[in-house]
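Take a look at this single chain in structure tokens; it is the form predicted on its own.
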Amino acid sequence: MGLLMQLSKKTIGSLPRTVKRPHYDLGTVTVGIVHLGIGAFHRAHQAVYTDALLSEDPSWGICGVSLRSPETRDALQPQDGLYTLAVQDGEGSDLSVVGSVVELLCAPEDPEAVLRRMADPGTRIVSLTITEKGYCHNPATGTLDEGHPDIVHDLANPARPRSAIGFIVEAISRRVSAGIAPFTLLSCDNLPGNGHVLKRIVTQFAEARDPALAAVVRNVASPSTMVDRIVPATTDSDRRAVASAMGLEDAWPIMTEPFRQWVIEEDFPLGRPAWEKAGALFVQDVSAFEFMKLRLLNGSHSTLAYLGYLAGAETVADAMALPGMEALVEGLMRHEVSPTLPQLPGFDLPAYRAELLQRFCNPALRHRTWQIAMDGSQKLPQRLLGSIRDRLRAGAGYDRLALGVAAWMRYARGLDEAGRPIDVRDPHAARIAALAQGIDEPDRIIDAFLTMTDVFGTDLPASAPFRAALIKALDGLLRNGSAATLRSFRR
């Protein structure tokens, strides 16, 4: 494959007819959106919606910003920002080239270039996929963590920020000084009320910098969204398969599923792309949709990832094939999560649950359980603990949800069931390892984890039924292992 030319504006004309390509002049596209966190999910989701509309209005091109690593910039810049989207199901792949990312920046290398682009009048939206940990907040309260090292740095060095929050507030400050209206903030991360959480955090940060600036930030538009598409990490095998089909090298193609969903609150004072023409749904209040997705899809995903990894399943599809897993996940969604959801008139909830099970079983997606298992301390409050709180208030059962939490604790201790080390990726990995070190009794392990009030709050650790449910679930995992625990759920 090394003899192939690389995908770029110069070589795109040589693609086979079976590969779709942009239906607009790539040279006319200008930046209207700065996206913080230019990872795989954004390039499979928001960038694809935007790409479909650039023939109608080419002023909505995307400047993709990496906040940590230059990896994405280094892969895509030689390709003029172009990349391949491979939509996969059990019948094969549908390939298309996406051209909406027209500029790539690496924030640690040149924060000033990022701030200039964010402060430019042409930038009307700043969107984010920075994962839960990128918000530098307390997941249990949704408030700014003023002790976070990046926040401490950014308050002391506002012109050279490290965090997304620091970049946003400094860019708004520069726009205010130049007489330019603030951009719209558009969070596309899996947080309940993500727009409201983001607004609260940036306002708190601005307040710590300058109360007058905070008064401006408090009025910045920050609509909430719900996003959904499964996007596994790209492998070298994926790159080889795409190159073979394209006849061109692509350093970073994106693999994804046919399903996609984007629900957005309508609040864009400086305008927006007509994303509804590409299938997005605009609503007054996104909360019912995001609760449904966070608790059903993401809650199930985390549960099956921890249990599946511990049982030796490398991918989601492998995990779903384990005896008892599908029954566990279906029961979790139907019996424990669905009763906690707000009503969506006209929405077919049983059909949505069935569709989720089908998506999880897609054999073409090599979505690794280890990838989903990352950052559990940041994800569990939204994905599982909120549902548990609602079940506790209702006096209802939550054994399956408790098993998901216990499986995270079992996983996060850092040794698998054969005693091999697990590469635990979590902002609190070192803290968790220290908490559970040298403890083998389920009750003591649970009590150690429940000291993490930034994850569990103060209410759940004080709940005797919650503690008892976790001890029972963890005891079963430690005694019997994940595979045997799952088999007990077989229909």
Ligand code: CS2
Given for the second form:
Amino acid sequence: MGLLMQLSKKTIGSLPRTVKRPHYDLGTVTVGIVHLGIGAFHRAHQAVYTDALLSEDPSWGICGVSLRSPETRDALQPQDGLYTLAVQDGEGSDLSVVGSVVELLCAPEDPEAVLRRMADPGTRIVSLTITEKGYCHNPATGTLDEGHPDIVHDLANPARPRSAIGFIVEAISRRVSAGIAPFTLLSCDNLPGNGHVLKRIVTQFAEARDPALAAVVRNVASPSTMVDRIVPATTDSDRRAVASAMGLEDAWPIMTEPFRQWVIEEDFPLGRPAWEKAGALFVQDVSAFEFMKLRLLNGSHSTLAYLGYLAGAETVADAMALPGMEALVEGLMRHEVSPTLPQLPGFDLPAYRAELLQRFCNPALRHRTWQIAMDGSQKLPQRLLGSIRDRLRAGAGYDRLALGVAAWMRYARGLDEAGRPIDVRDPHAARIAALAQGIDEPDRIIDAFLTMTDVFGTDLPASAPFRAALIKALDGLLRNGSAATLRSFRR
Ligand code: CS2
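For comparison with the form predicted on its own, provide the form predicted together with D-mannonic acid.
Then the entire complex follows, led off by the chain already shown.
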């Protein structure tokens, strides 16, 4: 380390022949997409689909915006936006350099530059991966949280926003004043009906600013999408491995799996890249795909992250190797979640589930259970609670789903099974820690958590069977611990 040159337009020619690289002229790419939340996921997913199409139409380059920290900009700007994608399948690593991110901005440092770029006529799509909490909404109802500090700030200072919502509405307002049609909004976050949720939230925000603006925002195109690729956070050891394979330093390579999927609703009034040529699927209604992915993949992920972390498993693959875990996850998907899913004609659901189990077991991905455990209050509603509601309505069982929810509570209380503190990351971490402080009885802990109507709604806390199922699951976890609880699922 330190002796190698850094990846950039100047040095890209020196890469070994085995490393794939852009086939288009990097100098000709211009910005057509502003992406809010330029994290690892975007760079392993939408940026890769877009990269494949730039030789056909170089007007769809990406301006990547960080809404919080300058880290990504600082890492990628000296590299002319170039970065390495390392696809890992257990056999080895397939390396390619991605060139679609052509501009990097850090919003808190220069919100005006972000607004200028969003208001530019060349920008035709504003896409987002801002994570669940970035929507500043009530996860149980999908409506804007008008008391959220960033929203309060952005309503008071519309020209210097902090939240994605504030940026979007201000940029649309500037476009309208300049006679430029609004861009298409493209939410790529793991929320059901992500396009509808985003539209509802920005409309609510615009209403609080100005009814005439709200009338425009209400009509902005905001197709929903289902996105899927497992992308663990990059570690220093990943950086070292990539540098030694490339013969060049890359400040922020992205590690991912071979699998990728993108299903998008067709609604792009100002045009779009031909993403279907890179494997995306365009449909009229994405909801069946979304339910399937959020409830099977993400629901399993959260369940195994909490139980796995509590049982001492550092990564998803380690968690899957715990006796009983695979049987639990398989049973959760097959018996409890699959019956709740809308039909997708011609779709092989058993094969999809089997592939998920395989993906979770990918030993080459060091996907930390702690990473997935983050932001549970924002994730549980769409990952586990929706399935539970459907099972309750059908009068059917949901013990495994209830165990996932109880494991979140056990985890979010902030002490592991050896009594050591857990670094719980959640926008409501402090509130959760205070909820059941000093309480040990499972029923009282459950009752304390069920006061979180922004997570559970008002229906679930009122359901006696749901409460009883949670108490039973939490009682078992507290008495026996996670590893022994899991062992009881062993086939
Ligand atoms: C994970 C997701 O961190 C998490 O909560 O469940 O990021 C998951 O890896 C992706 O949705 C896979 O597409």
